[in-house]
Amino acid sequence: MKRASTNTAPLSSADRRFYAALAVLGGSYGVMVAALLLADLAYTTPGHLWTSLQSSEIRYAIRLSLLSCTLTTLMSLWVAIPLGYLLARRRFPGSVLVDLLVDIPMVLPPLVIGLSLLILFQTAPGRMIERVLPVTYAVPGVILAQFMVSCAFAVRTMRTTFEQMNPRAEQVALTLGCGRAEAFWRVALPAAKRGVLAAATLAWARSLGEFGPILVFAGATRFKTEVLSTTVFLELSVGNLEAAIAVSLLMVMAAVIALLLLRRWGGEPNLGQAGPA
């Protein structure tokens, strides 16, 4: 992923006015985002934040969020790496349909995904699974609801990574006697390391912020299926605004860390590109 070169030539007065107009138009959104965060920070104090985070309910939600987001990330990579590679390297019957299906969770309203999961587990196959492993309104339901959305972003990231890689190194490996699978494990996958890290970070952050599918499919029961996103909803519903803001700020910090890691791993000029063959 190559960055556009920066033009450092002197600007005319007309160019300055043009860029100033763009900065005003685009910067207004950045100012709005900063204003939202500052408003949250101004509403609470470090003392309120610490007291809220000592709540046993919130600490349970933090633990479950860390567990579910980590499992969701591993499941997303398990699907995203092979599917992203397949879509990037091969055209096969139905590939367009598969590509379309992968994108659907990214554009569907989150509540629709939760409702669809709920209906799926009311069918005969779904009830059979429920008899072995309770999913609906249980912790596996939280993980499945997060997975259905975050996996789509991981697949898209991995496909882009493999598409940007020069396939020449794999072709050389094939001519030297490697099989296709060996070329994948020994050449393509190591070269896609930064893309894998970026996909994992994106899947984890997306899982952390998921709310609608979890609320509909897994519920928001204290000490059972409560994660950080549903904690904000529960605290607001009982009028505990300080706790809701404390959890929101915690999620903002997690999001900022994830974005910094994503910029670090995903913004490198040689993301997912194979070295010189």
The other form holds:
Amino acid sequence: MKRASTNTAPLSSADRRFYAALAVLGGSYGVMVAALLLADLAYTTPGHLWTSLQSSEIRYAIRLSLLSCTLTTLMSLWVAIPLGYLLARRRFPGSVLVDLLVDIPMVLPPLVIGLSLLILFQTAPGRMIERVLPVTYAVPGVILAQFMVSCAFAVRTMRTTFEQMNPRAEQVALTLGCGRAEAFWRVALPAAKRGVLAAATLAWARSLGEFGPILVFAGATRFKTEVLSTTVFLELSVGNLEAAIAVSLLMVMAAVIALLLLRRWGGEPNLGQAGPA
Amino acid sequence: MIRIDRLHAHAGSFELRDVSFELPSGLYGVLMGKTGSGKTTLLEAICGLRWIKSGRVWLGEEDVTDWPPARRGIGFVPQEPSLFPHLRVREQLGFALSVRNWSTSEQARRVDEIADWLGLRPLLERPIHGLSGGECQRIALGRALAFQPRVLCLDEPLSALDQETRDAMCELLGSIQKRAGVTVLHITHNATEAGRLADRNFFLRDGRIES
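How about the form predicted in complex with the partner chain, since we already have the form predicted alone?
Below is the entire complex, every chain and molecule, led by the chain shown above.
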């Protein structure tokens, strides 16, 4: 996404007052965020951080988080690329309903998603799946809970990406000998590469921060379904504030890296929607 | 030859009504009309990119009305070049040949030939970012010509170019059409451009062709 060029012309005193007022009004939020991070940093020391991160529980949570977030990202892209393209390029019976359904996980309270998953897997089809592959209170449950929310953000990112691309290039590809599928593979998808990377980063960061649905649907069992977000909760619940802060800082670092990658790849999601649930 | 027979097509609320005309093989036809008169809709219908409500589209002796765009063998150059952003100039020119599974050596020979026609040799290994509007239009033209189409449809290809580049492109289009022996249907609302290039002129007004 291209940004409008920033105006760097010299300012009059009235302009300066105007921009100063904006900076004061809006900047207070930025100051608050910076203060939160600084407070976390000030509370701990590198030694504390290192010791906490050496614990086997936290190391397990890091490994499971990396695994589940990566799988969730792949699954999200698997769904988001075709669905985003379909919604961007075609109007079909029920497309408005599909569009609405896909957005629902973004606005539902995270706990409700977890509860709904729990209920779904108590139905007959859910129990059948459970007999083959245990999902509830197991690692697949962690991945499914993350996927349910992350996928919605990936779909929206891919849809916006394809909507911003002029379909003319794909039409030209059709006249040059491609069928629809070939035009998609040869033209649309390569042109959407930055959007795919942005959707992947967003899905990964979103699933790393997911908490509510995981707690309800997969639980927070040590050495079983514990991921970084649930570690913060578990460490807090036993009063181990140093460990909770160490894991929080680790997540802050991952989030900052994800945001930098998102900026680099041009995806500018609504960050309010991308925060931990 | 392009023959359009009583064609009806929609573009939103706009409607092309009962459009008929014929452009004999090897000629350069120019289609003129005001903005919003349906020129692009007509070109899209000929290329197979727009659904036709009724009427027929003939290319030579073949009724191609129900054919997909890929089968029609029409080279299409839209108003904005719509180059493929991930491909280098050589790959743009060879795109249709690659889709048709030409051998690598045949592709290279044809791409070099087209690049020589259009003065694109020095640009062949470059990505498209940073190329001028005139260069991009020449690449779009070369991409459409490479697979030796029987018809070339040009949708205001020169409208975004400065006068000097437009004059040069006009000359190039005329010479390329003669060299390739292709039938060309060129949309413009520039009378000078039409005067320089047209063997036949067509005027589209309110969705109807006027000769």
